[in-house]
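In structure tokens, one chain follows: the form predicted on its own.
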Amino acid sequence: MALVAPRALLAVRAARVIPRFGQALAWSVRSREIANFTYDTTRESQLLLGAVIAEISNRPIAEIVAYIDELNADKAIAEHVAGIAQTRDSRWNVDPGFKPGRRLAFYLLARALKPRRVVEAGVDKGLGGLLLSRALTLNRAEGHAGDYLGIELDPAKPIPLYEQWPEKIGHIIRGSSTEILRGQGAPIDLFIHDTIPEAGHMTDQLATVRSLMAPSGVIASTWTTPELIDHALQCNLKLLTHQEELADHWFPGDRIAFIYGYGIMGNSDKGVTSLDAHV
């Protein structure tokens, strides 16, 4: 009984209850967001994410770090986000500061993989589409062609960050992601799953995407669910995850999952394993 109070104090400190309460209170006053939060991650978190992306893409870690620094220094993106936040339709739900959050992973994958076709299911206000357009534009300047398709269920939802970007690539289709994916014929090199994690929907979507993935294709999902893990295990695919560490934000961060290895799917003699890297 004498150790109850010291243990409670230890737990409060380790869980950062008091600092998180202060961050939540400050965020409640300052932020305009109510969903799909934007935030900065720590430098250590960014570098560990870079190590995961380097493993998936088989590229040097120094190259991935250069892409991280490239986006962090992108003034055009920052100015665009700030400008959209001042418009009448966005001033109550878009924060003016450019904070990529989990979408940093999408950008790094697009820069490292040089995908010919990127599909993003669930675009919200278009920050992911904006960063993917930027990555594909830079890839094109380096001689690597690539296109983007966004899928949004809501037929009337504004997507200003992407749609008002002057150098946007590709287009967005409104409707059910599973139904739209079934009508696609071209191989997908990078598929981003950012829709609802409802079990039946996710199972159907992953089953549909499986037949469309290029041999070197990668799925990035913001939901590490049992259905996603089962998909990787049952299809003999590789699985890595990254847990974000946020800088000065109450949100605990996303655990982003990456599925890849479609080119060796089903070849048990290749020694394919499913890895779960908690970073």
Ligand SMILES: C[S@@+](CC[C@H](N)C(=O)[O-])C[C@H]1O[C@@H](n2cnc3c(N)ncnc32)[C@H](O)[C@@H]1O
Second form
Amino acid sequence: MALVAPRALLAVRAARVIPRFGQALAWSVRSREIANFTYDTTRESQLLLGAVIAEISNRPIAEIVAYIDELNADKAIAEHVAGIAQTRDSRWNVDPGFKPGRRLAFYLLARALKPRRVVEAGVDKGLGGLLLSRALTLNRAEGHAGDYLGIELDPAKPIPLYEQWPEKIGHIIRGSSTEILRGQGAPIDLFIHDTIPEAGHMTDQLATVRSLMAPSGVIASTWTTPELIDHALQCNLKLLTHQEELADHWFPGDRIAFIYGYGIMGNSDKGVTSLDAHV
Ligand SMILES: C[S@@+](CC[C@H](N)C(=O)[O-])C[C@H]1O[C@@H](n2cnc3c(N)ncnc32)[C@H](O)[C@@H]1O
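Okay, that one was the form predicted on its own. Can I see the form predicted together with this ligand too?
Full assembly next; the chain just shown is listed first.
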């Protein structure tokens, strides 16, 4: 019993409860966001993400770090976000500071893989679509053509960050991603799963998209759920993850998952039968 208080103190310190509480309070007052947060990640976190993307894309780490720095220094994107945040419709839900958060992963993949076809399921206000457009524009300037399709369930949701970007690439289709994907032809080179982490939806979407992926295609998912792990294991696909570390934000960050190796593994069902069977 005598150790309860010192142990509690130790845990509170180690879990950074008080700084987190302070960050949460400051954020409650300063931010306009209520969902789908934007935030900065630490330099260390960005470099570790870069190392994972270098592995997936088989590109040198120096090239990926250059893409990180390129986005961090992108004044046009930062000014666009700040401008949208001032408009009548967005001033209550878009923060003026450009903070890519997990969408840095989407951007790096689009720059490193030079995909011909990118599909993003779950678009919301369009920050991912904006960064993917930017990456595709830069790729095009380097001689690599690429297109973007965004899929958004909400028929009325404004998508200002993407729609009002003067150099936007591609278009948005409104509807359920799984249904719309069923009507799409192959191949998809980069698929972003950023809808919801609900189990049934995730299983259905991954199964649908699997037959559409190019042999060198990559899926990036905001969530590493048991269904996603199961899918990769069952289909004998490669799976890497990255846990974000945030700079000055209470949000714990996402554990982004990357699935790839569709061609290498022959996309066959030679993998283990179920995650549960191996736990
Ligand atoms: C996490 S947000 C997307 C964030 C966005 N990718 C970004 O970069 O900011 C999730 C979005 O997915 C949409 N959504 C949810 N279920 C969906 C579905 N089945 N098909 C398409 N969009 C869906 C939601 O309406 C919401 O706008």
